[in-house]
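As structure tokens, one chain now follows by itself in the form predicted on its own.
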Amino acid sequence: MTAEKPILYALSTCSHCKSTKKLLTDCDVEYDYVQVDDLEGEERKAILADIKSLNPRCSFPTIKINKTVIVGYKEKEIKEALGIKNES
């Protein structure tokens, strides 16, 4: 499937999150997950500073998938990048 993990920053509270937290387990992807609002003082810091590397404008969810950084829950894209066929 993919070289690298993949790594989602969520926020507890979004749904967005949420559905891109399920997509992935439902598509057995292992991944990584960083829930940046439980987060705190530098290490907070430091994560929100990655994010921003990422999608300058820092929104949720953001999935990073070996090079490509998808921001939102997009399913087809994020399959896409997984390089999970759709069955449509």
Contents of the next structure:
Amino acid sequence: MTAEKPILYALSTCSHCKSTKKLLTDCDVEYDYVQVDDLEGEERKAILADIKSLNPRCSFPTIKINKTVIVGYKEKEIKEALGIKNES
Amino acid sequence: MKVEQLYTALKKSQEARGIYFNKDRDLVFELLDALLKNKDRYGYMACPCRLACGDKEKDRDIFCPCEYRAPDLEEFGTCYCGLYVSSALNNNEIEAQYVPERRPPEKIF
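I have the form predicted on its own already, so could you send the form predicted together with its partner chain?
Next comes the full complex, and the chain you just saw is listed first.
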């Protein structure tokens, strides 16, 4: 399973982000969640810098699972990174 | 404005230009609701799947329909957030796929 807690950077209004959150919940995965559109000022700048270090496009959702960074709602890749078997 | 009113108005104007709403009606209404939320908080309908900064000039490229819709429809048959699809995708001539972000990162604040 995962060593580090996954962290999901997302937007409150984004449907791809909502699908990613639902997938993590359905898989009973505990994760840290950062709703970036709620942030302002220095905190926002710092978080954007963090995201850009992981995903230079700074798009959403961006999720970090251990050393793996996945951009977009990609169910298969997310499950693999979580060590969850994909039903093919 | 209510989501249903926005849906009806946009459906008419966009289909006249050969651009369709996604067949996933729940997704469409979720995204239209998000557009109205962004209109309330920013004063303009910023793309629900992109980070708006609240500055009208800086966010002009992501007013919905965004500047990136045309090239995304052309290449992928759908816009970045999935609200709009091309007739090719609508008629199942092409398959839906992940649309990478086209917006330059330097525009994100």
